[in-house]
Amino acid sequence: MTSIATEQTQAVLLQPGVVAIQQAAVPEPGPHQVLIEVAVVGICGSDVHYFDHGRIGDFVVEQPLVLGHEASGTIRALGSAVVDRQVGQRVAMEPQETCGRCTQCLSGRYNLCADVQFFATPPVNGAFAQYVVLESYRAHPVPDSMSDEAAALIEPLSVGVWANQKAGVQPGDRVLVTGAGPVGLVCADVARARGAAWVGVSDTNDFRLQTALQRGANQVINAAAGPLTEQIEPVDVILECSGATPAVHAAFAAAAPAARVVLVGMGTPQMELPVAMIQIKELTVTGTFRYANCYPAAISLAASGVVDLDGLVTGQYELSEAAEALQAAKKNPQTLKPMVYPGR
């Protein structure tokens, strides 16, 4: 690490809407870590509610916190383990670190493991620093075609691989997904790739929906122009992406009989859910958090060209400029992925 600085730059969230920029160590990679230097950061909903709030849930800001988990960069330094990667690789970040022997890891779900250390969750630090660590297995190589936007967006996209593997969505089925933000966007997109007959996507947003239709959709639904069982016909799926309540009941009635549907966005905690539509269809309903083993599903539709990542990238912020880019979506509602590069 000779020729690495051994100080970086940070933006640290201090308390909700207030973010300095910092000098800060540059770490050192444990025996199975690489040390990799972070190209850009995509901004997630979840930093931007931190930034607002300084909590999720159970999940408190209680001491400075580095935002920003969509990922990429260069392997710059190996652990004295590390024999499955190579310096000068470049890389999206899957950006956890699990027990890997806890009952959920060895079942393959790690995502559900109690010890899962979760970038830019309190009070794990994230990527909005010039460096960070990573266990070598979770830096994921990439193709020199892919640009450094789209391997950071792996991360979304890994969550959308997720839901339909959660929904079972195959050829022939007809999606609805309801929130059209970069998840549901790309949720969407997995969904057509699995085959999906029809894919339609509801939201209240405009620019949203549009950017859908031009993305693939067969059809695009304004939810504030009237119930959705009026606009579409009944659906095989849901892969609900927006948390709001009235969006997920909206979804519910859509559903055909045996359906199923997954809750990907995050909603209020004790969201009340159609108890008696759900037996009498006999639904599946399920949830997700986060994904496991999606990453080299994802790298491979964005390598490909079936998921267009680089089009989802509405706005280039410097490491300084942070707090602005946690505000793009407030201030522009034709925001959709604000991409922070921490080595402008």
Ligand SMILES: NC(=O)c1ccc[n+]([C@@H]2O[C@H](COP(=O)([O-])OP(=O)(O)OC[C@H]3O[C@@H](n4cnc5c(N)ncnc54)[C@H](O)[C@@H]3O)[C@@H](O)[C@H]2O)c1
The other form holds:
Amino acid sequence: MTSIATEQTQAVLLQPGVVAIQQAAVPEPGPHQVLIEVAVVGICGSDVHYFDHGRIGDFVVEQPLVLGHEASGTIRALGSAVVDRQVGQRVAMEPQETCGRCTQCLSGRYNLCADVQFFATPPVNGAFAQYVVLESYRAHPVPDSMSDEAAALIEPLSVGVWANQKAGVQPGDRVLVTGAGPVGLVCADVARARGAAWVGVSDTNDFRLQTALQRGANQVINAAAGPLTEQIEPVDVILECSGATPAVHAAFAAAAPAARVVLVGMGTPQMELPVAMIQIKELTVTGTFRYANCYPAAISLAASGVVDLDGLVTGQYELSEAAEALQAAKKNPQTLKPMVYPGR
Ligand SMILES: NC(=O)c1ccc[n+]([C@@H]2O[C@H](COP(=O)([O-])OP(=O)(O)OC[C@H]3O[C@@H](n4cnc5c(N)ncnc54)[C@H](O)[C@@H]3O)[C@@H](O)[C@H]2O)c1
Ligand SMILES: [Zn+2]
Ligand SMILES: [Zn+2]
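Same protein, different form: I have the form predicted alone, so give me the form predicted in complex with this ligand.
Shown next: the complete complex, the earlier chain at its head.
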């Protein structure tokens, strides 16, 4: 067994726009936790938002915060009571801990637990670090054939799995995904995997639309080119992944009677919804908050090659370049997933 250092390096958000490299103690795993050496971390829009603004809604960065929640790594040590994991296992990290005993947890909707602790959400530190600890059952083993990058991106894929489950996407459905960022792209992938007859993806970014097409979308629509309703037939399912008000309104207009609408995109906390249309078409509208129990399905979709997660990677950065990675999307519209490698 390799010996584990007692000191580690982490990248810490000190204030908006300022990330510092700091030394910290390597955490000790609790009885039911594992110590994981972090391999790679994907940059998420929420990391970028904390970096730019120091807050997302009511979550405010009030003390130095380690960002990063889309992470993979290798188990290096086990807590005293861990029997379900082994040192040396490569894992995708499910970056949350919940109470396990409230009504929501017991109903399988642990994403709605009032006591949820989620990586890189103040005040909980994330994975821009060489080592993290995690409850053993949240460290999901991945096959050797899966890259570290894909294992990290099981996190956003789980968002897509949950959104498709909430929509009840089934064979034959016509599915519209609005927003072709990483989340929209994997939502479209999962819809195809669930047997959708037609998957359309809208965005205003041509690179992202081309990516959606290459990944297997049946049609891509530039939202700036005119009303969606003039470009596509009505759809049974809408997976809204932009958070942009015009996209939400365009999507509702494209809904067939009895369509299911899932609002995944965040960013506009309040907006008008077409209530009369929801009534007249009897639309089912819901939101999603992260995911629950989706890692096994997401790992299977990626391991089987049905969803190509490696194809989302558009940049590689060392930990000392975390600030650069966080600004990659602003500088280059051809960015999907910048990845940070704490071990390099
Ligand atoms: N519900 C959840 O638990 C959850 C989890 C992760 C991410 N999210 C949210 O999902 C959204 C997507 O995440 P992402 O990482 O892919 O973000 P992203 O910002 O990379 O992608 C959003 C895309 O929407 C596009 N867009 C903007 N206006 C549009 C319009 N009018 N029509 C069509 N597309 C338009 C943008 O060009 C962009 O490509 C974000 O709002 C994010 O906050 C939600
Ligand atoms: Zn994320
Ligand atoms: Zn709970």
